[in-house]
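What follows is one chain in structure tokens, specifically the form predicted on its own.
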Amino acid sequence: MNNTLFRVCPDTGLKFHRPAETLMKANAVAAVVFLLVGGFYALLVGLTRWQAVHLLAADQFYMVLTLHGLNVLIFWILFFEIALLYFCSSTLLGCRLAAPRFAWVGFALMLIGAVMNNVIVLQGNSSVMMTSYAPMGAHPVFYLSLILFAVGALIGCFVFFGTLVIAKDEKTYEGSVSLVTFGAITAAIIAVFTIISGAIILIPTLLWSLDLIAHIDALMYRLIWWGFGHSSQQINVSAHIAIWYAIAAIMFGAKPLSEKVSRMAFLMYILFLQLASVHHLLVDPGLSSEFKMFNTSYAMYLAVMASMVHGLTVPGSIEAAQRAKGLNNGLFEWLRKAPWGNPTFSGMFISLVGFGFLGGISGVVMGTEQINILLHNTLYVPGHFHATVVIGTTLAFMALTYWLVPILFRRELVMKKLASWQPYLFGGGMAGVALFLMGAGTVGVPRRHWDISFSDAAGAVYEFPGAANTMLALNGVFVILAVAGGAAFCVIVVASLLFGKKLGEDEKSPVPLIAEPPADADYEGIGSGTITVPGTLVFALVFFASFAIYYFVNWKYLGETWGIS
């Protein structure tokens, strides 16, 4: 092994390989880059929802919510995703990357397929969505750019599996992988049914485009589609779960409750969690009822016990680990006096509580078929997906991302006292909009409609109940909030990069930056009585709790959409 191409960390004995390392710095501020554009998107989205500002024409908005969820939904987290790939590999495994000038294809050509989507829909002949719904079509270059985008992100997933055989063949590291490069592993396989399925739906619909093909199936492309679509969003879960993990370990030493249990939850996650796109679906003609039925009753729920057994053994081995360093009395003191100040702390447990709390509970509520019903197709869905993507994956990529700076980038962090409120801001802001738009679809305020007033639709009646303006107005206003929150991470991020000291290869930072663990001595008679991490047992207690009762007031709901005598 050369070792003049590598260095080793001196902070956390990391070995890092140049030519990984370069590539993992050009994803990283890629996905920064497509955050910030996204964001501004989604302010303009959120005002223009804001029935007392409505802030765009009809034309303008469709065309900015297109953009709004392929910049941030798809191109911010892919290109993160592709550089915690790197990392987890090369890095965690202290191996080379397989085949870097591969590597570099895939990243041109994310780039260029990126560029060219932005492009092509702010020409304003593409402004069909994320979803981008067949029959409704947009230019030839729209569906281009993202099959080169997906292409790029597959050939990034095969060098991350090519990088794992050559750890494994020149054992860099024993016994397995670690827990963090097992939860990548994860992301990655599912990654690879996702782009397959993209390619299997945009390339013919490319070519209808083109007027190569007469005719796309609408039901059949939705369902082809989904498999991209939700899938992407699976990814995601893998991913900023590994990462939990990983944060857990950095600032705590702390190693999970049972390793076993957290593989096999991520196992879960590859056998189940794609059934979770049908959620989509339930309304569609063209699937069976028994099929939704025992997707949505049965197997969904083996991929939503995954996700809990998660939600349990993160903040438990966060808490058996304070425990063991003495902070062992009552409930919450080992909570209390956790880091609040340090953004990747707090950053990680906003996420590990939003995405918990918002994002899982309106997740099985909204994938139950009878439910669903009541739901689908209103604001509801994106209330939702802003809990588990924002909320969940990228309030997690922002707090590793404040850990990583100094770690890959070598630059201390500017605006310290900034960057220790930005997690607040941004999750608290998000939380308000999750919230807000969950509450307005639940009185019924469709999902993609430019005017709830219809003032555009010449004969149309239909008036809200009062409560869907008041919805969306502080659904604005937390827009507001979140995008200020976002805009503070992207300008700490690259104030760092730019004006952030330097520190030289083999200089430590100021700031310790990773945990001594808790020797397994320490780690005895923890706990109250036989219950090792009450404070956990709580947490999830309060959680079936919360879940049970939003559930069944959904039920309720549902009954009172028809009346039986």
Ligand code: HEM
The other form holds:
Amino acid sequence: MNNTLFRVCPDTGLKFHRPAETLMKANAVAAVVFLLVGGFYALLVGLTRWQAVHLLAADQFYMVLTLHGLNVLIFWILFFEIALLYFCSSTLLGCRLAAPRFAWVGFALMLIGAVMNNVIVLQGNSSVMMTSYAPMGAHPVFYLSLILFAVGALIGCFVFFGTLVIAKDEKTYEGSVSLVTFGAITAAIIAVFTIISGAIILIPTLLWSLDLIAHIDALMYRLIWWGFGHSSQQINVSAHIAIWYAIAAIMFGAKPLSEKVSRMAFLMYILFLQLASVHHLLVDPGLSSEFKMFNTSYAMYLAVMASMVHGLTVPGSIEAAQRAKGLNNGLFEWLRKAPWGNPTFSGMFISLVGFGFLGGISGVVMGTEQINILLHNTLYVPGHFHATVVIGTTLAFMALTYWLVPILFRRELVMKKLASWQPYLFGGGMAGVALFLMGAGTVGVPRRHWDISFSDAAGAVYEFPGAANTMLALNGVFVILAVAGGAAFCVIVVASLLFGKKLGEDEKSPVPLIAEPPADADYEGIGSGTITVPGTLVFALVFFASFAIYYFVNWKYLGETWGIS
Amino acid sequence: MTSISPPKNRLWWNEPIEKVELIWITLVFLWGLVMAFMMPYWHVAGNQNLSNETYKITPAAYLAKTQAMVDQYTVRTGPAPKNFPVVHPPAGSDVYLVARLWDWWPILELEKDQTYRVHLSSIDWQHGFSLQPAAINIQVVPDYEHVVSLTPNKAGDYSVFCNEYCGLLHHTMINTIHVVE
Ligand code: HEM
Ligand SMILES: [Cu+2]
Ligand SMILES: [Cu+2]
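Could you output the structure for the form predicted together with the ligand, given that the previous block was the form predicted on its own?
So here's everything in the complex, that chain up top.
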């Protein structure tokens, strides 16, 4: 073993390949920078939609909303995911990273694409939202920048797969890869599929914007765009669920309840979720109901099932480990005595609960063919995905970052007190944002809309129920809280990297950073009777009941509107 | 061994699964079947199912069809400054609504409890038909003519605004649909 190429982390025993480590750092830092930028735009957007404040002018609002979506959904998330892929392959398998130079090319392309994109949108003539629905056109550079970014990310995926191959060849691990790496593989496979379909739609659109192609069919654009736009969300889900399992392992020494079930559930994402992209097209012309139902039910409910399985097995693995350590009393001792002051744990747990209760339920309900008529393109949609991609994905990434600062960057975290509050501030603020956006959506408030008082419309106006303005105002308040929480994260991380106490390469951190796994024997006889994790089961049943009630309430609402056939 | 290390048992796929997992998987699977059943069930028993009747059409041809309806069934002129025609087509007939930057044209007047074949298309970019407070939202796509049968169940003035971002005056794209007894 070449010591100059590797270092062994004194706290965790993980083996870091130095070139991989530098790449992880670069990608993680870029991610946080784009989160900061996108979060700033979020504040402007939220304060504009608060009708009484109405901060920006219309053209600025649409420009800033375009920037917000791209910076957070694409740039923040993907930079972080590339770092995560390198970690899950090179570090977790103790293997050198394949082709680090190639990985730097990927990083450079992503960075150039992301910066170029911000610059061109800020010029003002590419305010087309991240969906850039043809035939509304943006500047050619807009598409070009996204293509460059996508190619860069694709390179990252191939470096990841290359690393897996090397690890297998060089036998750096025994038997099968860990569950967390398996989850990362799922994410990367889906990523390759989505990036390629993204290219299939963006390349002709680029040519069209250059007048080299005469016509882009709007419906075809939607179909292919969502083929990638939706499945790419599945990358995020796989990635953040892998992180949930990882944090359960790190904080509690947890192992999966059973490898088979958890791995099957990841596999189902690959098999089924890519098909469900049609839930974005449920009220589109030109697609048959049979296709819509098949695509969203056969395909979607099996993937939903997979998420619900993870929703049980992740807290279940924590409960089992806690019980094995002696916290075996009653239903919830294991949870009460969890380290709620540690942002890695609290962030992960809030991410889990918020993703399931707010994001999961709303997504399935809205993704039902007929119910979608009530909610399509209302603020309910952003309400839903702020629960999934912000409380779920973003908060999980933040939680892991707190742990990575000392491990990867060898710096002690600064502002620990603030850090222990940050997941509550961000998660709570975002839960408010998600709920009030959804609430506004249920009374018909449109998304991506500058002024629901229609003050600039000549003649007709629509008087929304009073609740609409109240909800937008409450949303504004929670936007401020969430942005404060997001800013706190960025400040803590950046300050830790710059000013945190340096940890020597062989110096152990003063606080233990990884839990000792319970011995197999300790798992004997936990829980009550044959139910090893009764608390998690109760938790899951409460979730199920909320889901079922809310689902049928929406059918009832649907039945009250005009006849549609 | 934890979730971040290789499974201890190399033959992990032979390990039995936990009882809680089995209970939950069964429940979730059945729930998936219920949800998958609800959609076709509503097609049979429910009254809100979006039609799939769609034709390819050019903007000019769609405008011409709409103009023909306007010529035949205009009953009065709508409010200034737009002065759009208010069209009262016979119950059961084909009704056309044009989505364009940044208007819905013309103003429709429908009768309660009558069914109309409402045609929707855009002559430029994508738009979003959002009929409130009826909570009916339908994507409107250029070059495609979507025919949806609508049966208003309450009289009153409804608004139709755009909920697909369509450029800088997207938020001004609103008009009225009257439903009369
Ligand atoms: C810092 C906290 C955040 C706040 C307060 C916030 C708030 C908002 C608001 C108010 C909207 C506008 C809804 C509309 O008018 O249509 C929006 C849109 C959006 N947000 Fe966020 N957001 C935040 C963070 C994030 C993050 C971290 C992500 C992704 C990971 C994200 C993804 C999006 C996307 C994709 C849109 C839609 C843009 C579009 O319609 O094209 N947001 N956000
Ligand atoms: Cu429009
Ligand atoms: Cu619009």
